[in-house]
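One chain comes next, on its own, written as structure tokens: the form predicted alone.
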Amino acid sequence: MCGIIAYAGNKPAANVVLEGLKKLEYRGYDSWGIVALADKAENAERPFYVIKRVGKIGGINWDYVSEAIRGESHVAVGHTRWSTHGGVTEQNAHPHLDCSGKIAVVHNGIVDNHQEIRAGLGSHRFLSQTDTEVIPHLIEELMSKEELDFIAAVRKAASTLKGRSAFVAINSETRQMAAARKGTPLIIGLHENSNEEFFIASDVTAFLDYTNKVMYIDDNEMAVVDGGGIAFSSLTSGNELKKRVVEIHWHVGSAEKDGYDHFLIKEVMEQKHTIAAAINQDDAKILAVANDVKSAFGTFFVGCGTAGKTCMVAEYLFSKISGKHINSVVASEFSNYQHYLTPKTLMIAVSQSGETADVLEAIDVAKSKNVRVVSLLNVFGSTMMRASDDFFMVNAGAERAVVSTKATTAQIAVLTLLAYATAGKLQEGKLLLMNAASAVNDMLNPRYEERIKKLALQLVDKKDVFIIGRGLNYPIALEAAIKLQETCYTHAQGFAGGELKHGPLALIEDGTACIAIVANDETKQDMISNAAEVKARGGYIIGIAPENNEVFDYWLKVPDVGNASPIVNIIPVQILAYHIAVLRGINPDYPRNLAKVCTTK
């Protein structure tokens, strides 16, 4: 939530930052702002050029910004906001300055104790309702009252903040840029000549056009960029830290639209390739983690939102394939299970970004009980990866749409592979998933998409949609509901098919849309009966199934892929949600009130 990009180097800094912000828009798009440090030759009374605007930054060009940021700067910081404290206004957009106008700050996360800090800064003039604005004023106060230099003041200010956050501050007098991290990601990018060009960002995609060489700021650390290069140190002790350079192997094109109207539909179509990429894992590593599952005294699969639903799928997969009982837990609720944890417990944490705050806190709880943690991730070098004892990459490539699609099916693929490995059937699992990947490649064709578009036209005015499933596909019914909720703002609810008679049937009226996810397995006949119950009460039945049935009013065919059915059954709903959104004039890449990376609780 919220995106930060900073640059110091020999290029026009505001231009670099503007383009970086566009790549971070999925992290927040309520408002945006840029602060550029004037060259030394500029008027000392106006050390910063600042522009702040409400709305998305995607359509803004350099000519527009150059009118507001005059002169050529070589140091700049930008921010795209997902609002938490204070409404969506220019005053609340970042950056925020201190009273003197010499310290500028952008911030990601939440300052839990901002009210207490603000109360202690009574003489300072605040211009916004944000928690962020206390940071530049606190730095100013520490420099004035305690006579600290800028770096020492940033360190003490960062240590004073409570909650998960990260910020970048610029001092116009010393011309230093300082970045501090407490739980929320910040990454340093280094150009070929690492002593001349530096990037600081929430996400590597912000500067991937320029470099794939990165250094990570870990929790309770800070980095300082000035004319002499970059230095890392501890926020608590102040001791200098040495960092290694890591190369990120994401292709720039994976973060571009490549001719598609939206990232979402591009990423849906990329599942032709990403499912196969996901199962390209090290057999020895898969078998080692499978052995961990077999020997663990209690295994917990933990995730949030869509990742939480993939964990639920895993719960069914392990029961059905390997006869293992595992526990699927929503990450924000995991602390309630800490009383069961022992050093023999295993946690498998799932997250696309590897930066999800609730999952990171669940990992902290697990680590406090000496639990072994294995993470399933899509972003190499993420906080979760570095906090885990081991990890798997799902290899889906950059996912720019807020709504997760290709990462979801990649996660399910790896979890399916792990379930088969736990049963001693790794090669059988690989063959199943290779066949599923091939079937998805055949399914995702223009004719199939056109059929779903026709259904979207029928559903575009529907306010409510129900989705039912059983067994492996009950979690997929829940995930399908999430896809419709976040993509096209449809009130959608997922249910286990057998639960209809325990309440939901009371909501069925003539024309009520109900998606029935029917796999060709032991749940098939019961699911057909459940769909018939809805139809008998006037419901309009959309069947997602390998075979047509007379109970279906509209049929979306999916491949018959056995235990890989959750992978193929979610894809038609992803496409359906996309086309309903487009018909409603909604930008499917950027749902209202949501952000891609949830770094706040």
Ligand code: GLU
Given for the second form:
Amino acid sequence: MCGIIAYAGNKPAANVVLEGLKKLEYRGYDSWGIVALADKAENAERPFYVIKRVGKIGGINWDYVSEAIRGESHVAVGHTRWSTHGGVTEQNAHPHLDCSGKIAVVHNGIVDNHQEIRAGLGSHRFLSQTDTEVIPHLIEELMSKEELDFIAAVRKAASTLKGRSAFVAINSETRQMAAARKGTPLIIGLHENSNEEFFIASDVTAFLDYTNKVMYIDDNEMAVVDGGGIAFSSLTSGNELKKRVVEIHWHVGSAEKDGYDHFLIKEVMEQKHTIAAAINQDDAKILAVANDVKSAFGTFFVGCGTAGKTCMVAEYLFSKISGKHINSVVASEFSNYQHYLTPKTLMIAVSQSGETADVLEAIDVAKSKNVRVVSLLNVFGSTMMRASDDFFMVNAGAERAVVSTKATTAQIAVLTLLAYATAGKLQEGKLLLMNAASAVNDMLNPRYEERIKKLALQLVDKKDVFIIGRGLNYPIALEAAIKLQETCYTHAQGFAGGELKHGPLALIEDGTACIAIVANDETKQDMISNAAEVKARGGYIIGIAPENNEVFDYWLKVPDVGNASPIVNIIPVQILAYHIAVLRGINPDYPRNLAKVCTTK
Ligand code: GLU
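Target state, the form predicted in complex with this ligand; input state, the form predicted alone:
Whole complex next, starting from this chain.
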């Protein structure tokens, strides 16, 4: 979701910010803007250069920006917006300014009490429908009515806001840049022992090209950058805070498409290597967390969307492999389980970005009950990593497409390893997954993609697709439905194979497409029967299975990899959704209305 990148230093600031915004594009957004503070004092009348646009940044380059800002600037802030309050318009894009035009603000998150604050700012002139716009006006009000200086006004304004937010404000008179964090991340990038350059960003990818030295702004803290360097303080007490410089040794991975038309298909193909990378874990740590699962009184696997489905896969894996009952819970529902939490409970939180607001809230709930939290992440240095007692990286490398593919299978691989470790069979689990990794490598060849492309041509005009699976592959049927919904906008629904007869079978007509995920395990016969029930009512059956069967109208072969079947079974659907999207003229990297990093509830 929304991204913030701010810069103060000796480089042309708007340019650094534009490049940073391009790096943050993957988070998902609908509009963007840049505010640059003019270098020259004679520009006092019009101290800010502002660009705002609806849509994607696309090929916009430095020439375009320099023309728009028409001058030199060494302090600038950029923002990609994922609208929550107010339509997707240029007016609503950030930055937002106060009445005097001297304070500019970009913001991530939601100001829950914006109506109340706006009501108290009656004399101020508002130009947008956003919740954000109350922030610059509130700072202005506090500076004039209460005669606070800029920093004190920012602190008080930030403390007044309810909900999860982060914002950066620039004051053109004092030439100070202030960043405040309440629940949504902001990270400082800097050159150690040098007061010459500072970056402030929602995530490190925005500035990793320039520096890997960071300082974290924690919740309820603020940082101020000005000619004198950087200072941190508490939002509540105002006390000064000392911060450590941390070096990030993490490679974002290639942000290029490497010859592919889209990030999505590039990332699908990267699964040739990412499964092997995912299982490259520290044995001692896997065993320690396996022990945590064994000794916990209740383990909750918590995630949202696709990560929620990998948690469901874990529920089946732990039951089948280690005979252990664990619970998978959708993060936004987790607080409803708080009555079961004790200090003996364990939470395993799963998120690609490590910034998902719903999961962070679930972690807050867990922490309030002294629950131990272990995270499974793909982004190093994320808020979840720092909020957890321990963490695993799934090592999938940067995932740029909004739709998750390689991070999903990497999560499933680590969870499978953990299930085997909990059963005291870590080596067996490793062998199984190494075999699956090499099977995926073989499977992802051009002929395979061609066969799926042919199927995409058949399905391109279908409005509905049903997907059925059982056991380990029931959650994969649900995940397959998410893939089709978000990538190519097909109305897709996943069901447990046995559930169709309890209602959805009534929707099957002549030619209705139904994907049957048939693993070569104890669920096979029942799955074949379920597929036959659909076929008997006119359904067109697409079988995803290691072996062909007469019930299949179209067969997509997958390798037989035993309990690692969820990993290989989702891959053909990822490719299918991609090709249907391309045939429909949809950009599969940036589905409408969705964001990769969901920082709002
Ligand atoms: N709530 C703000 C808006 O709708 C910020 C959204 C965001 O995080 O991008 O403008």
